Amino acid sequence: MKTSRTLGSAAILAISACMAAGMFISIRAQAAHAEEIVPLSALDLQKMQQGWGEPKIDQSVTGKPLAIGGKTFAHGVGTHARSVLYVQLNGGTSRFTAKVGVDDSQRGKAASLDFRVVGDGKTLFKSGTMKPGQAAKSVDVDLRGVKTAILLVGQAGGGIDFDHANWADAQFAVTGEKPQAVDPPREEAVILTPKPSPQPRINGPTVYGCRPGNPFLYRIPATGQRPMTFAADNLPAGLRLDAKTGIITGVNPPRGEYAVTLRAENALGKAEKKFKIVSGDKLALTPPMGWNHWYAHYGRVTDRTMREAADGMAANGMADAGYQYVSIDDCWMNAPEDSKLDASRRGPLRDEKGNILCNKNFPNMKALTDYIHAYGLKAGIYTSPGPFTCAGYCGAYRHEAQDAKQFADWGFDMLKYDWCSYGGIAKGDKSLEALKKPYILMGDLLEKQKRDIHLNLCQYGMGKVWEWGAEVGGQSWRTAGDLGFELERIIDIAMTNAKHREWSKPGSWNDPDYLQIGYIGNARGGGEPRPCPLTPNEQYSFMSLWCLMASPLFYSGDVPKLTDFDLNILCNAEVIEIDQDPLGQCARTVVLDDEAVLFVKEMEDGSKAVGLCNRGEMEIEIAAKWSDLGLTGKQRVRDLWRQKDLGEFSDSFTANVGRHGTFLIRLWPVK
């Protein structure tokens, strides 16, 4: 006989709880089983932007085993600061894990970097400063519901030298759509600068340096409806002005200062500008402005290329904005017959008297400079103190005096003197004496020519050239390597260059390399010009920061292909005024946090130019406080890109600044 038993309510609840718990465990087990692991290295790493080299799978950036703090990792990605990778998740990823740190190959070196993971604009992980030899830090971030993640490696002080970064054992736990590496967000190329007024406006510097007795050439840069007539009050004896073209020519006056008033008039109005001619020992009393062929045309440059650039600058407004020089870089001379260059660029290096010979693409250098000078523009040329140039063409070694005279006789007004093969002559000697030697020689030779020739030292910042460049006869000097290889670092490069601000002054300019927007070639391959890879925000930052630093403004791109957007960046008169200010000061930096930095530049009239710069990957709000700017009291603030007054502010000014953007303002005290 069976016994029946009725379950009480407590027992029923207990069984239900057990069943629910079991079901929950089952669901978790199924979910865990459904998760897929996707290594970071499985993504398209060509989308990763970095400051040097290429990202490496399962290796450091230099191809060595991944190692952090004495521990080796079989899997991961090696990169180099500054490094950025956008990853589209669309809510299908639950976690990201990794071990991060400086690669052990950099032990004993000045590496310093930090890692961050950002999800939909919010920082989810921040490593803090990491140094060589430090143990790896663990990354474990919840990405559930996140649409876009950004993996960042930043510099944590100093430059990016030796900043070899490892994302070891880096992987995504995926429950839905797989992660995908993508390009940074696209930006619309918005023209901010109003068209120049049809009424006359005289642009360019207010001061001009020259040496007594040499030829004088200056084109008055002016915008406004043509025809326009020009005049000049108190022009020194020996100088004459063409009233139709605005070109002043003649002979530099005797030593002294000459106060001139420049005038321009058309049917719609008149303009005038004070202009001081200083005849003495110094050239380049404001940073030089011009164009250089290198980053567009490389070894394809010809006489026609140069003439087309001069034509374009005269027609598109660049000359009216103050750009003066039309400069040839490397590849105008002959290369040795046994080189692999095309036949038009090979031949005898010098004639029987030792004079340097041009290749077949440059049939008549004097005719070329005459063509450039006819526009009131100046001509620049290039060579190396070594036996060969960087591209393998004839250099100036042991023919320096002949070449200096030849450049002057041809009519050139600037020389870029590039270290190149001279390293073989110096035989590894990096003493200051050895670094200065070739530049002292050429500087002395150029000063003896019957022509004002600006000397640009191109030796990539060796031996802290900014401290002695003027001493050896230079007017400007490169402070770092070729910018074409690291365009994505323009903000970091500007911050590093600004550290040398003490040596920026009239006649002495720190040169962080050329402006590269519009159509430019690929520096790594020397290819045909293609659209600049920088975003619109980055291009505005480029020009803003170079002007705040009082840098030489040399555009290096394809002049005939410049668009209205490009010209709006290159030719904004109020922005260029910041660069050409006669005080000649480079901006100081005020670092507010990891993303925001201020560039603060003192101006001759007592105003300040300020760049509110966003180094980060998302739009942020940046406040420029008077306490950081060295200001007190009410200030009138003007937006220089939009050429628009923004009002009067008492204690600070705040703006929203997009990814890698710079909001450029000028402030005057309210009286």
Second form
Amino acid sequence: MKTSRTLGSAAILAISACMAAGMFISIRAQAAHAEEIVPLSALDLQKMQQGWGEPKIDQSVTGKPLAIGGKTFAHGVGTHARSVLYVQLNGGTSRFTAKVGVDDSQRGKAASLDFRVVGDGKTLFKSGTMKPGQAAKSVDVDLRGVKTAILLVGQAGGGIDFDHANWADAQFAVTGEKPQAVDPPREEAVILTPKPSPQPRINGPTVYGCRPGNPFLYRIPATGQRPMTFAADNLPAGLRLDAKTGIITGVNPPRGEYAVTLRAENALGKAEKKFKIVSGDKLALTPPMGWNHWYAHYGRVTDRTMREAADGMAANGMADAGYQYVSIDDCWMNAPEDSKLDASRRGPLRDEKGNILCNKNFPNMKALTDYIHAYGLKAGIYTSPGPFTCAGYCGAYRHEAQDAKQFADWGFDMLKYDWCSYGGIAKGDKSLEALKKPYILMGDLLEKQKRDIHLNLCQYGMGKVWEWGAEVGGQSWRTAGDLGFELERIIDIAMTNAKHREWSKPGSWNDPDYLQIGYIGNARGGGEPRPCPLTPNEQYSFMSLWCLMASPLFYSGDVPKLTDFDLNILCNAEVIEIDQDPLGQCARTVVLDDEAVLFVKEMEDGSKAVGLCNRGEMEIEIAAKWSDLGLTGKQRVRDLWRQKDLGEFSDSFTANVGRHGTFLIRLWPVK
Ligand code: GLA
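The form predicted in complex with ligand GLA, contrasted with the form predicted alone above:
After this comes the whole thing, all chains and molecules, with the earlier chain placed first.
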């Protein structure tokens, strides 16, 4: 190895010296002698990220022979757009060669993609758009001196459907250190959000929905030095405010609108905020915010986990930023004795009267919700309409009324209602009527309880649930399956939700799944929590996009382990304000190219929130033009992550946006 490295650099020197002397051909032949050929397929392809399937060696992504434009190739790698592979070369590779194109299995289909090779940030090869049936293009790039190369397959305009891509005969000519597939770079975790000011600031929504006569509970979310004294003007009769804690309790007022002003004061100053209580039929006039145990604790959740999360949220600033619900997901009930789940979670499913039983990890549900409510926070619970939940515990089937009443009696304020094991009950019927049935039943039952209980449907978007989720009594609905951790999935779901943005409005929210940052388990493995694999930029994008979509904001990770960096992502008051805007609009998208996308959200005060999102691997300049944003005239622009005014701009705003980052701004017209 050592010898070949020495030879390699000597050969390169010789090449440059002799090129000048017109001796290129003979020296090159000599250098080739020292080269070792390393096929792309010899690299660790687990590091290759792609939009669908797994990379295949010497086969197309679906396991067929590699074929491009009628020609078959014995060797290479089959992948699928968008595909990314980082290769560390450290100057040891002289060339990369390949034949690239769309796999012939996609002939006649609407595939379109492009290949790129990047060396230390410079594009060295660009195929341009390629279609099925087109002859392979030759890649032959000089990589001498290059430290890191990136092999990319983009979607060339359209979506990624049918984009089966082949790097045929792909190989590195190596003269020194061998190429190695590596993880994408991870930038430094820089905290962009300034610490909240010690002066009071009241956060949370400006409008709040409730149903007449039910219990009222609202903790005024406020940052600033404690002690702080709270007050409220024009609070309707039946409500009282604890001036020390800022918790409002009592009975929801009669039907009507109540314009309240919330006030907070400490030794350093005062703050106030308009807060309209709308007592009527609708709950969740702004997207619900909270925490859910699932992605950190899975089947390990206990009463203690829940209390620690509530303690954490009250202490770490989350409750002050507006996070309200503390929600138990699956696994609080018993599973049948013959299941393989741990002994503390097996036992009788119901008592002799048919009442659902908690497992040993939840000794007293009422005491748990009391504990959560004492913080002014709300409690959430989970079940499924089938006989069993997704994790194999007792579901609500044939006991719906009894369970709904039980949840209300225990003091829960939210129900996540899944779909698992109901497929069998519906006997595979996927008609709208069949899809709606369990939710109509539970929606009606919850509405009859003497509590405001938010219904979150979790049936992964079947039958375009966004079109009818509100009609069956839901306030929010998952629009897709479990999210996972890839930025592409995160951006993808934001772009998909933007397509049905008309269904996002007060009392009616598209739920793209939870915010998974900090310590989280592997959703697919159920493992112990570990640090979030998303890069810092990706985490900023995650939160930015969730707020631009007006998504429910549920953190689902280990609360006691949240770091200052994580809390900076979760608790930026100006970013959350975008999510909680009372218009309830989901951003629309403006796709500028394969890399740059703008997310544009109208705000109630006439301003706009805009995310300049970079899906690409390199830092790029993104311009938000007024013509794309639907703006004219001068605008004041504020950087929301840094909470800093950037000045006045006349017809566009441009920013450099790092790999997978989102630059989040708000623009107000200058009068
Ligand atoms: C489904 C849901 C998850 C979680 C699990 C619980 O997968 O999508 O959010 O509730 O069930 O088993």
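Residue numbers count along the first chain shown, from 1. This one's a predicted model, so the numbers in the text were calculated from it and none came from an experiment. Just so we're on the same page, rigid core means the largest C-alpha set that superposes within 1.5 Å between forms.
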Hinge residue among 257, 186, 121, 254, where one rigid part swings against the other between these two forms: 186
Rigid-body rotation of the smaller part against the larger between these two forms, in degrees? 16
